[in-house]
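The chain below stands alone and is given as C-alpha cells, in the form predicted alone.
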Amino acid sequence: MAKRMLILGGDGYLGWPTAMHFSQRGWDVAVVDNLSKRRWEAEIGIQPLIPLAPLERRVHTWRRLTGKVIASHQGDITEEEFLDAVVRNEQPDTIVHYGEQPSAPFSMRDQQHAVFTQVNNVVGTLNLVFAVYRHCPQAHIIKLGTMGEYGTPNIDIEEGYLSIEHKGRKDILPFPKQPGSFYHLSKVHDSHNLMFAARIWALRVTDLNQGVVYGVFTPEASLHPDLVTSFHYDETFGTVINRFLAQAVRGIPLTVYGQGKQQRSFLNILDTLQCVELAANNPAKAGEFRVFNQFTEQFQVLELAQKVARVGRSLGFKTEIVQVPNPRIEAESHYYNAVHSNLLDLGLQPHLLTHQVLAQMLGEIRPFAKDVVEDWVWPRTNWNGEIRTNLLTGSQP
C-alpha cells in the first residue's frame, strides 16, 4: 500500500511543492490549508511576483496532467474540530506541519499581529500533537522549524541538543534559544510542545530547523503555470536571495540591512523536497524528538548580494547595492557556525548556490521583471512595532 501523507499548509511556498513532490513518487497526499496567506498577503496589500492558480485548480490541474490525485482539505488548524476529523479521516502515516504564519516582519508589526502570530502557530501545533496521540500516535510529524530559533551565540550550533558539564554533573539537554521575533519565538514554543508530547506519549517528531530558502522552480511545478509556487520578494514574506533576485531583474538596488555583516544558513528548495523526504523516508523511533539543521551554505547578508550583483551585472542587468538602516534589533557582527550533518548521514547531496545557479533564477523570473514593486522591497518594518515611511520616497505602505 502507498504511503499516506498529510501536508498542513499545503497551499503555501513550500507545503504545494511538497505535495506534488511526493505525490509524483507514489504517496497518497491530502494537504490542509485555510488559504491565510492570501489573504494576509491582501491585508499588507502585496502579491507574489508570479501569479498563483487557485488551491483547487493547482489540484485539477496536477490530476489532469499526472492522474495522480492531492485531496485538499479547506480549513483551520487552530479549530480543533476540524483537525481532529481531517487526522482521523486521513490516518497518515506522515504528517508535515507547514501550516504556520511564516514571516519575522508580520509578528512585528504590531501587538495585533504579534498576538495573532503566537496564538495561530502554538495552538495550531497543539490541535495536531492531541489529534495524533488520539487517532494515530504511531504516525510521523515532520515540523518545520527554523535556524532562527537558536538566534547567533557565541558557540557552535548544535543539531537541537548540547552536552552540558555544570558542577561535577553531565546531561544532555536542548541546545540554548535566543530567537529574533515572535514569529521565531512561536516555533521555540513548538519545538517544546512536541518534545513534550514526544516523551509523555511515544510520539515520532522530526524537527527540521530550516535554513533561509531560495528558489520556485521545481522539476513539478515546471510542468505546467498553474503549478508554480509563490514567489515573494516584498520585505514581508520575501526570503531574501528571493528579494535580491527581484531587484535585480527591475533595476532595483539590492537592499542591504545595516552593515550586512549578518550571517545566516541558507538552502535551495529543491534541497527542502530532498530534506522532507529523506526524514521520511528515515521515520523518527516512537517517543524520539530529533532535530535536522536543514541547510548547505552560510554567508553573510552583504556577501549575498556582492554575488547576486556580479551574476546579474554578467547578464546585463544594473545590479547596485544599497546599505539601509537595519530596521532589525540583531547582532550585526557575530560568530556563526552551525553544524549541519545529520541529513548529510542520511544521503543529501546539496545544490549549492552557484553563478549558474544564480543565473538560472534571474533567467527564470525576468519575464517578470516589470510586475515587481519598488515599494515592496524597502524594509517598513522595525521591531519597535512602528511602520516606517520608504526610505528613498518617503512614501507611506
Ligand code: NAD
Second form
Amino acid sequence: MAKRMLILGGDGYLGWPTAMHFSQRGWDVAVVDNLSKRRWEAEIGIQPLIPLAPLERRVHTWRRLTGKVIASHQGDITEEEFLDAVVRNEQPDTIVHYGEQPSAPFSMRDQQHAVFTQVNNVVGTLNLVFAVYRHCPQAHIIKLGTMGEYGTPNIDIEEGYLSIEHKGRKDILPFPKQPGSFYHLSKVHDSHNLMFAARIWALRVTDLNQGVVYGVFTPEASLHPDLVTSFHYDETFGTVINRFLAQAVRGIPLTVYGQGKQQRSFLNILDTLQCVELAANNPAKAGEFRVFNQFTEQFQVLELAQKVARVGRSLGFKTEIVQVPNPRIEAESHYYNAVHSNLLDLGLQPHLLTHQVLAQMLGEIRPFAKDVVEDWVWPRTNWNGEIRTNLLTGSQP
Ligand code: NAD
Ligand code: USQ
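Swap state to the form predicted together with this ligand from the form predicted alone:
And the full complex, kicking off with our chain again.
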C-alpha cells in the first residue's frame, strides 16, 4: 500500500513542490493550508514574482497532467479541532510540517507581528503533537526548523546536541540557541516542545534545521505554469539569493546589508526535496528527537552578491552591488562553522551554487524581469521596531 503523507503548509514555497515530489514518487499525499501567506502578501502589498495559481487549480492541474491525486484541506492548524480531525481522518505515516509564518522581517515589524508569529507557529506545532499522540503516535513528524535557531556562536555549531563536561561531569545536551529574530525564536520554542513531546509520548520527530533556500523551478513545477511555486524577492518574504537573482535581472543594485560579512548556510530547493525524502525514508525511532542541519554550503552575503553579479554580467545584465545600512541587528563579522553530516551520511547528493546553476536560475526568471517592482526590493523593516522608511530613498511605506 502507498505510504501516506500529510504536508502542513502545502500551498507554500517549499510545501507545494514537496507535495508534487512525493505524489510523483507514489506517496498518497494530502496538503493542509489556510492560505494565510497569500493574505500576508496582500497586507504588505507585494506579490510573488511568478503568478501563482489558486491551490484548487494547482491540485486539479496536477491530477489532469499526472493522474495523481493530492488531497487538500483548507484550514488553520492553530484551530485544534480542525487539525485534530484532519490527522484522525488522514492517518498519515509521515507528516511534513512547513505551516508557519517564515519571515524574520515580518516578525520584527512591530509587537503585533511578533506576537502573531509566535502564536501561529508555536500553537500550530503544539496542536500537531497532540493530534499525533491521540490518533497516530507511530507517525513520523518531520518539522522544518532553521539554522538561524543557533545564531552565530563563536564555536562550531553541532547537529542539535553538544557534549559538555561541567565540574567533572559529562552530558549530551541541546545545543545553546541564540536566534536573531522573533521568527527564529518561534522555531526554538517549537524545537523544545517537540523534544519534550517525543520524550514523554515516545513520538518520532526529525527537526530539520534548514539553511536559506534558493531556487525557482523543480522538475514537477516545470510541467505547467499552474504548478510553479511562490518565488519572492520583496524585503519581507524574499530570501537573500532569490532577492539577488531578481535584482540582477531587473538591473537593480544587489542589496548587501551592512559589511556583508554575515555568514549563513544555504541549499538549493532541489536539495530541500532530497533531504525531506531522506528523512521520510529513514524515520526517527520512537521517542527520538533527531536533529539534522539541512544545508549544503556556507557563504558570506557579500561573497554571494559578488557571485551573482559576476554571472549576471556574463549574461549581459547590468549588475552592481550596493552596501545599504543594515536594517537588522546582527553580527556582521563573526566565526561560523556548522556541522552538517547527518544528511550526507544518509546519501544526500548536494546541488552546489555553481556558475551554471546561477546562470540557469537567472535565465528562468529573466522572462519576469519587467514585473520586478523596484520599490518592493529596498529594505524597510528595522529591527528596532520603528515603522520604516525606504532606507535608501527615505520614502515612507
Ligand atoms: P511559505 O510561507 O511559502 O509556506 C508556509 C505555508 O504555511 C504558507 O502557504 C502558509 O499559508 C501556511 N501556513 C502558515 N501558517 C499556517 C496555519 N496556521 N495554518 C495553516 N497553514 C499555515 O514558507 P516556506 O518558505 O515554504 O517555508 C516553509 C517552512 O520552512 C517554514 O516553516 C519556514 O520557517 C521553514 N524554512 C524556510 C526556509 C526558506 O529559505 N524558505 C529556510 C529554512 C526554514
Ligand atoms: N541579507 C542581505 N541583503 C538582502 C537580504 C538579506 O544582506 O537583501 C542578509 C541578512 O541581513 C541576513 C542574511 O542575508 O544576514 C540572510 O537573510 P535572509 O532574509 O535570506 O534569511 P533569514 O532572515 O535568516 O530567513 C530565511 C527564511 C527563513 C529561514 C531562514 C534560514 O526566510 O524562513 O528560516 O532563512 S536561516 O537563515 O538559516 O535561519
